[in-house]
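Only one chain is given next, in structure tokens, and it is the form predicted on its own.
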Amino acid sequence: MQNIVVYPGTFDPMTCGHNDLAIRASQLFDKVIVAVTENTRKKSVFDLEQRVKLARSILSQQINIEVLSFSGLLVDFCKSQKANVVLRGLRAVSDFEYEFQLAGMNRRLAPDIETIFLTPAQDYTFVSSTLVREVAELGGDISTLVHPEVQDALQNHFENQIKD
């Protein structure tokens, strides 16, 4: 049996702090599911499409890694890639509450799928897609928290923002 893993996000957009633990995942899963979903909760800059996209092309070299996207139920989506293991990220203390209800649920909707947490490299731990995006829009240095493909499609995101 294959212990494939899910790590499920918005990834709008995806940061270095994503990518490491995709990365840091894939040596320890024989197979890792980045799963990008809609959220519609949030107001996302890129599309599910293109949100896809360039995860599929920053992984591209990560032979144990695919990017899908979903909707519905994360515990829905696991089952349906035959996935035994969930993957979230915490960044800080403050993370592990919300992160903790979302593993509880899951838990009782599909007591076989487990949860399990990775922090990420200590370089990334302030790193939010949130923060990226606002630093982005004003104009600030995100070189070092994305991939230049990320950097380059936010660039081109608010430079186009500001023309309309």
Ligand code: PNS
Second form
Amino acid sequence: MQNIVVYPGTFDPMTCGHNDLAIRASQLFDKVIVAVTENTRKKSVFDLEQRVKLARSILSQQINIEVLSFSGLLVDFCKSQKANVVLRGLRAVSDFEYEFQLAGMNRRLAPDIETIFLTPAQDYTFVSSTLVREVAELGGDISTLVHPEVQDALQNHFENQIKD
Ligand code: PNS
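In place of the form predicted on its own, output the structure of the form predicted in complex with this ligand.
Now the complete complex, all chains and molecules, led by this one.
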């Protein structure tokens, strides 16, 4: 039986921190499914299709990492993929409260699915998609925080916004 972990998120866009976490997980599990979805609480810059495309391209060299999109409950998606582990990243104490709630709710919905946490490399503990988008929008250098394809996509997005 394959040991499969689902790494869910909005990934708007995928950062070097997300990438770091997915690769760490790929060394611990037979297969990692990076599961991209909408977050009803956030309005995303990139649509679902673009976010999946970018994540696939960034992780294309990783043989045991697959990028899929899903809608609906995360626990239902995990069951459909025969995965009983969810991976989330913890960067700082400030992440903990939300992650604790998410893990608790998912456990209530599906007691046989466990949530585990990994921390990213020290260099990425301050990196979030939200901050990366903000820095990119204001013309700051994000080259050490995201893959070049993400950097291009963000630059194009904000350039087009100025033209509109
Ligand atoms: O990257 P994010 O935005 O922090 O990820 C949050 C995400 C997508 C993992 C969470 O919103 C989620 O699991 N959404 C799927 C719908 C669901 O199952 N909601 C109940 C979870 S408690």
